[in-house]
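Here's a solo chain for you in structure tokens, the form predicted alone.
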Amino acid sequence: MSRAVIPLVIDTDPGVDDAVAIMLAAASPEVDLRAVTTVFGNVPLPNTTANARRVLALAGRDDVPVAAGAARPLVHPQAERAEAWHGDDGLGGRASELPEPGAEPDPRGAVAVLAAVLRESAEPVTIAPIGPLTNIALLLAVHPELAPRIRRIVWMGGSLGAGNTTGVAEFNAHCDPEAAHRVLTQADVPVTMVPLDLTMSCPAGPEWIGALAAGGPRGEALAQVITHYRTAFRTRYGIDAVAVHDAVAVLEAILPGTLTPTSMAIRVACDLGPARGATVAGGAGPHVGVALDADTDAVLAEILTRLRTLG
């Protein structure tokens, strides 16, 4: 018996690894990609929205609607962006080399489009946020009646160990801690959190990137987008590889059970001190499935195999 197709929305701030994740979803027949919504994050919202549209055009999926969402965090200004990692345009300086997108962004905006997708779907929808959680926090606050229409939220973000923005905070959590706390401490929708602890354990090296580039013109274009990010990763960590953080989370959304979760309560530090944005395990409250284990070689191989089908 064939597996039922999963309705999916990706909420994203492209971002190089976001581009890999969007392409992965486009290459996966197990999901029906209903929409891509955008949020501020790696670069400002106009860039993330344009980048999402260009990546979908590269994947041959101009049919997927794109809607722009939050341009800033819920409460405090964004403390840090990630141009050093993703380039000034968010796609490693290669955004202008990708195909021109088709339709304009949906004028209703991200939260309205998310709500419409949930209402119109015959079955619950998986949401994969791979950036700051601002749009998702707003959706849950404005439309609590739609929580039962969400199958689960699979978020790439957080860290139980070292951060990548501060010593304790991962970038997506640090961008909007209040939104992350809102989503991770609610009991209405199941959440799987895919933290740095896991995504940093499966970096894609030169052979992986070379195989992606050799897979066809789309793979070659995506490999070129990765180049700046690869250089930044080598400078920071001293290894020639890239962490495809967001693609790991999206693979779990596509193939539930790919990652092994540990159930625990997660709180997010929302003070303005040095711990701001830290995702802290323990205490009372609803539990989140924190993905801390996986066959990382198999994860990377599966992502690559799927991307290469795009040609």
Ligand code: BDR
Contents of the next structure:
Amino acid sequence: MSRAVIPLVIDTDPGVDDAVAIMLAAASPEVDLRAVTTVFGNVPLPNTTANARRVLALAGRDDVPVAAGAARPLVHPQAERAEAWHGDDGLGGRASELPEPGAEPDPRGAVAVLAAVLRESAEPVTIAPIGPLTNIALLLAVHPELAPRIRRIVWMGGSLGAGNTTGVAEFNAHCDPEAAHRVLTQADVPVTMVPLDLTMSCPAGPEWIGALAAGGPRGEALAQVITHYRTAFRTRYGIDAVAVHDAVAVLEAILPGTLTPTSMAIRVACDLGPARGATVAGGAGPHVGVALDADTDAVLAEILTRLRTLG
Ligand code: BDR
Ligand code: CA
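Can you now output the form predicted together with this ligand? The one shown was the form predicted alone.
Below, the chain from earlier opens the complete complex, with every other chain and molecule after it.
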């Protein structure tokens, strides 16, 4: 018996690994990508929005509506972006080499487009946020009546161990801790959190990147986008391999059950001290599924196989 196609919205801040994740969704017949919404994060909002449109064009999916969302966090300004990882343009200096996108972004904006997709879908919709959670916190705050229309939220972010932005905070959580706290502590929608602990345990190495590039012109272009990110990983961690964080989360959205969650309450440190943005397990409150385990070789192989189908 074939499974029903899953309606999906990706909320994103492309971002090199975001680009891999969007291409992965475009290559996956199990999902119907209804919209891509954008948020500030790796680079400022105008860049993340332009990048989302160009990546969709590269994937041959510029029919997917794009809508821009939050340009800043909910409460406290946070000026730190991640150009050191993703390049000044957010796509490893290669954004201008990708195809020109088609339609303009939807003028209604991210929250209105998310709400419309939820209202209009016959089936509950999966939302895969792979950046700061600002748009999703706003959606839940403005449209609580739509929570039952969300099948699940699969978020790449957080860490139970070390951070990658401060000693304790992962980038997406650190960008907007109040939004992350809002989303992770609500009981209305099931949440799977895909933390650094897992995504850093399955870096894609030279063979993986080489096989991607050899898959065809789209794979070659994506591999070029990855080059700057690969250098940043070598410099920071001394490894010739890249964590495709966001693609790991989007694979779970496409194939539920790929990752193994542990149920626990998570709160986000929202004070302005050195712990800001840390995702801390324990205490009272609704549980989320924290994906700490997976067959990581199979995850990387599955992502690669799907990307190669794009040619
Ligand atoms: C997350 O931060 C961003 O730099 C990546 O795109 C990913 O979403 C990893 O910490
Ligand atoms: Ca991201």
